[in-house]
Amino acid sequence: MVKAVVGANWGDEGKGKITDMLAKQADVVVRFQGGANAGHTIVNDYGKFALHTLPSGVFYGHTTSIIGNGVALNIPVLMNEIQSIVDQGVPMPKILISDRAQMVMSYHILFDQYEEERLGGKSFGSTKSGIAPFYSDKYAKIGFQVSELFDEELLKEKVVRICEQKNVLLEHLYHKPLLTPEGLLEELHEYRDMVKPYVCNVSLYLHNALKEGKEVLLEGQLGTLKDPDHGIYPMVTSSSTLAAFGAIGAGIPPYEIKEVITVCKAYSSAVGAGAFVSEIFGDEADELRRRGGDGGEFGATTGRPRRMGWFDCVASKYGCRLQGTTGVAFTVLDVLGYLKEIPVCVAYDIDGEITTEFPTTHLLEKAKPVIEKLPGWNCDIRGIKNYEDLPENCRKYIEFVEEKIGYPITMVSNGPGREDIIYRNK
C-alpha cells in the first residue's frame, strides 16, 4: 500500500515530522521530487535534524530510504547529510538512489546565483540551490542521469557539448569564468565514486515491494501553492509538488496511491517571494515567528525568516483539493496558545467580489483577506494525547477550519516531538 505525505500550502507545513511518525509503520520511504532547496525539521530520540535530501524515514532501522527519479540529486549534499546523521548517532540507513535520477551539477548552482544577481529586484527569491537551472536542463534534455556516470565514452563527448552551450551564457550574459570539459569530467567521476554503492533500478524495486505487500510512503517537498502548474506561478518551484506526481517521481502506477495525507499548518508561513493574502507584519508577525515551529519560523535550508500569516481557508481548501486529500494533518497547533483571539482568513475580497475559491496569480495579487476571529484557548496544549481533552475553544478552532476546507482533519500535532500527536477518528 502507498501513502503520500504532501503539503497543502507554501511548504514548511511540518511534513518531515508527519513522515518521520508514519515511517514507523512503513517499509520504504521515497522522496519523489525537488532537491536540497528546502528542508524538513525533525525532532526525535536521536535529537533535532534538518534533512534536505534524505527521506524523513532514515531514523528507523527497518526502513529503506529511496531517492526517486524525480529528485534533483545533489550528490555531495546527500553524502554530507548521511555522514552528519551517522555522526549524531543514527545507525547507517539503507539508501537506494534511482539510476534514472538526474544530478545537480556545480554549474547549476552558479547559474542560479548569477541569474538572481542579474534580475536584482525582480528575482524569484530562489534558495540558489541550482533547482531551476537543473530542471531547465532536464527538460531541455541536457541533464546528467545517474546511469550515464557509468558510460565513460558518453561522458567525454557530453562534457564538451555542455561546455560549448553554457560558456556562451557565461561569457556574454553573465560575464563570469568559463567551464572546461576536464573540470566537468572530474566532477562527474567524483560523483560516480560517491554514488556507486547506492544505485538501483528503483521502479523495479518498488514494483516488487508492492507485490510483496510492503508499506510505501511517498514524501513530497514544499506544497500545492509552489507547484509550477497549480501554484502561484511564477513564484513557484520547478518540480510538481502534488501527490499525483509521486507516481511519476517514484516510478509506480498512479492507482497504487491509496492515501494522501496533506499537511496543513494551524497558521500560515512562507519562504520566498509571491502572493500571500493572509500575511501579517511588524510586531504581530515577529511574535508568531518567534513562538512558531521548534525554535522559531526560519527556513530549514536557508535560515531565512519565514513570512507569517493567519490560517488561510481559501488557499488550504484549494491545496487539499489539488492533492486529492484523504486526511489532513494539522500541525503546530500548540503555537497559537498565546492568543486571546485567533484571526482566520475565510474568503478573499477581489475588486469588491467575495470568493472562497483560489484564483490565478494576477487576481491573487489584488486579493484582500476577509478575516473572522475565533476565541483562543489561552493555554499550553502540549502533552495532551486525546482529542476530547483539548480545551473547548481549541476543538472549535479545529472544527471550524475542517468545515471551511471541506476535508477531514485526522491528525493534530501539538508539539515538535514524534509523540506530540493526537489522532482523530473520522
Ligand code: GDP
Contents of the next structure:
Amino acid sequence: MVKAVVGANWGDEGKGKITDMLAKQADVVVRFQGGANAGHTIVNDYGKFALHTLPSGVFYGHTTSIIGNGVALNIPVLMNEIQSIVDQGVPMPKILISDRAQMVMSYHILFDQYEEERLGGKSFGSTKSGIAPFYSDKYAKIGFQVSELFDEELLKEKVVRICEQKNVLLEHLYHKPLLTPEGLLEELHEYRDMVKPYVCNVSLYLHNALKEGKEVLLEGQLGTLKDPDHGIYPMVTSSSTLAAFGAIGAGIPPYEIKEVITVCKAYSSAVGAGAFVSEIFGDEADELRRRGGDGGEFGATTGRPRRMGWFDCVASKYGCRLQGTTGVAFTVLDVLGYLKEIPVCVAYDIDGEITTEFPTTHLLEKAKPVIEKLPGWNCDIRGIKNYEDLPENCRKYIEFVEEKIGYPITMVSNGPGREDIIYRNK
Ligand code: GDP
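Please could you give me the other form, the form predicted in complex with the ligand, since above is the form predicted alone?
Zooming out: every chain and molecule, the one shown earlier first.
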C-alpha cells in the first residue's frame, strides 16, 4: 500500500515531521521529485536535522530510503548528508538510488547563478542549486542518467557534445569560463564511484515490495502552489509537486497510491518571489516569523527569512484539491497560541469580485485578501494528546478551516517532535 505525504501550499508545511512520524510504520520511503534546493527539518531522538535530499525515513533501522528517478540528484550533497547524519549518531541508513535518476552537474549550479546574475532584479528567486538548469536539460534530453555513468564510451562522446552546447552560452551570453570535456569526464567518474554502492532498478524493487504487501511512503518536496503546471507559474519549481507525480517519479502505477496526506500549516509562509495574497508585514510578520516553526521561520537550506501570512483558505482548498487529498495533517498549530484574535483569509477580492476559487497567476497578482477574525485560545497547546482536550476556540479554528477547505483534518500537529500529534477519527 502506498501513501503520499505532500504539501498544500508553498512548501515548509512540516512534511518532514509528518513523514518521519509515519515512517515508523513504513518499509520504504521514497523521494520522487525536486532536489537539494529545499529542506525538511526533523526533530527526533537523535537531534535536529535539516534533510535536503535524503527521505525523512532515514532515522529508522527498518526502512529503506529511496531516491526516485524524478529527483534532481546532487551526488556530493547526498554523500555529505549521509555522512553528517551518521556523524550525529544515526545508524547508517539503507539507501537505494534509481538507475534512472539524473544528476545535477556542477555546471547546472553555475548556470543557475549566472542566470540569476543576468536577470538581476527580475530573477525568479532561485536557490541557485542548479534545479532549473537541471530539469531544462533533462527535458531537452541532454541530462546525465545514473545508468550512463557505467558506459564509458557513451560518456566520452556525450561530454564533447555537452561542452559544445554549453560553451556557446558561457562565452556569448554569460561571458564566463568555458567547460572542458576532460573536466566533465573527471566529475562524472567521481560521481560514478560515489553512487555505485546504491544504484538500483527502483521501479522493479517497488513492484516487488508492493507485491509482498510492504508499506511505501512517497515524500513530496514543496507544495501545490510551486507545481509548474498548477502553481503560481512562473514562480514555481521545476518538477511537479503533486502526489500524482509520485507515481512517475518513483516508477509505480498511479492506482497504487491509496492515501494522500496533504500537509497544511496553520498559518502561511513562503520563500522566493510571487503573489502571496494573505501576506503580512512589519511587526506582525516579524512576531509570527520569530515564533513560527521550531525556532523561527527561516529556510532549512538557505537560512532566508520566510515571507509570512495568515492561513489562506482559498489557496489551501485548491492545494488540497490538486493533491487528491484523503486526509489533511494540520501543522504548527501551537505557534498561534499567542494571538487574541486570529485573522484568516477566507476569500479573494479580484477587481471587486469575491471568489473562493484560486485563480491563474495574472489574476492572483490582483487579488486582495478577504479576512475574517476568529477568537484565539491564548494558551500553550503543546503536550495535548486528545482532540477533546484542546481549548474550545482551538477546536473551532480547526473546524472552521476544515469546513472552508472541504477536506477532513485527520491529524493535528502541536509541536515539532514525533509524539506531538493528535489523531482525529474522521
Ligand atoms: P517541510 O519542508 O514541509 O518538511 O517543512 P520545514 O521542515 O521546512 O518546516 C517545518 C518547520 O516546522 C520545522 O522547523 C519543523 O520542525 C517545525 N514543525 C513541524 N510541525 C510542527 C508543529 O506542529 N509545531 C511546531 N512548533 N513546529 C513544527
